[in-house]
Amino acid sequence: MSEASKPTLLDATGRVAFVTGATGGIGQAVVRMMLDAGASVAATGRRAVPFDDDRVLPLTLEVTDEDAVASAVQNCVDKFGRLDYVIHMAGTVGKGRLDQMLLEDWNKILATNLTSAFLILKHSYKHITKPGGVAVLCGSSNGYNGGSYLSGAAYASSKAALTNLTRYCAKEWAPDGVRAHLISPGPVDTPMLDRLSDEQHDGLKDALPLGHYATADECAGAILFLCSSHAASMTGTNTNVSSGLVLDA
């Protein structure tokens, strides 16, 4: 198949994408894609954003504080003059059991995971554009199975929520041609793995049908189909890429 005949997954010609956690496996990706799509990229991180291009505003945000929340997004506004996707991959994993877990981590997972999806949701939905605005959180598979002592309660908590908060805006935001969507990744060759042993890393392949984990760009392939047209009746979803861990029902 020639290049010119291949389907397109995502125009995002003349777009504007907010990106946060754009530091990381995903997010980078994300980008990415949305650079060769056509987009111009607001993206975040707590450290610098590793990109050179000038259609990328790269900004440093705590996205736990509302104000740089509201500051950033305000930003990228401000330079690129609109705001179609805002993809919050932004987040946090904790460990261990749950009786021996600090209320002090727990507070600081639901809040880096769940509260900042709120505060990036909160901001961006008077700057996005109505119709055809799309907002995409990051879940994770312990969203539905529960998880693990190799994450933790409060991860596996975050993520389930997070589940709900989508389905809630996707029902208050229809009527302005705005979607909502979760993607929950499984287990994902990405840095955030590097914590794990080499006898937790072969347990953990050991519980995937597939047999490997899920790579970042098949994430943000995932994401950008659910920005695109394709996906323009679909709104409220939760998008499984766990390599069979979670079989949906």
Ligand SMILES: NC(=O)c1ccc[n+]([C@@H]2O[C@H](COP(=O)([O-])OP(=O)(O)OC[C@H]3O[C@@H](n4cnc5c(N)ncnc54)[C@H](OP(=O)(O)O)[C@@H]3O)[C@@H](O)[C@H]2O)c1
Contents of the next structure:
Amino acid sequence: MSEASKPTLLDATGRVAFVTGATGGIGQAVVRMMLDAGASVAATGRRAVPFDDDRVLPLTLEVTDEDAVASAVQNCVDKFGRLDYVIHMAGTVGKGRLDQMLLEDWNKILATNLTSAFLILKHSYKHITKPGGVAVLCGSSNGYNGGSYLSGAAYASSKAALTNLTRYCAKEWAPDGVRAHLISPGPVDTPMLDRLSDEQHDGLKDALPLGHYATADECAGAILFLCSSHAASMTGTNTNVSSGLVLDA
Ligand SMILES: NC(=O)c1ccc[n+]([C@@H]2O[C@H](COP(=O)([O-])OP(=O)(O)OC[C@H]3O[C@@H](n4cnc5c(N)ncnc54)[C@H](OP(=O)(O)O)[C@@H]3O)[C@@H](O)[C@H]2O)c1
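Please give the corresponding structure for the form predicted in complex with the ligand, as opposed to the form predicted on its own shown earlier.
Up next: the whole complex, starting with the chain shown before.
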């Protein structure tokens, strides 16, 4: 097959992506791949977004703040004139036993992982391209299997709830031709895993049938596929990128 006739994962020429968590491992990979696919990108984080590119609009965003979410989405549309892909990767992890968990920490994790997704979907809806827009949220293998003290009850619960938020949106937005997806990684080699000890890393890798963590690029590749015309008849899906950790999802 000649180079010119190779199928591309996503041709996003002239399209616009809004990406949260663009200072983190998976979000950065999504921004890079979206740029490679031809998109312009509103890239958001609480820290400075590490992209210096004319096609990137860097935005500071606290995803639990409704006014901030509404104005970040509006800034994206004001700058680029449209919104095609909403990729919500911002998230935070917990730890420890349920009986030791503070209500304050529970609320913070639910707000960051779950309520933020509601806010981003809510404020994207009026702008997202109809038909053709795609939203991708970020779950976790913890959302399938209940998780453990390594991530805590709030994390597992928030990621499980995203499954149904995705399905809800998929049904509500299908008549507009807008699709909604969840991607659920197992352990991914990003700064989120820096909290684990060497022993915990070894234990986690031993539990993975494929024996290795996923990479941020693999997650980004799955997200670009879900945004692409190859997935035009898919919506409400939960993509399992867990290196075989969860097989009965
Ligand atoms: N890495 C894994 O093993 C793994 C496994 C399953 C699922 N996931 C999910 O994958 C997604 C991306 O995680 P990652 O692995 O890329 O981790 P990461 O490198 O730690 O990135 C986390 C990102 O979330 C952002 N964030 C956190 N709280 C925020 C808030 N309140 N407002 C705005 N942004 C906030 C961070 O922004 P700042 O740094 O700018 O504050 C950062 O960009 C998360 O939803 C995570 O739960 C990760």
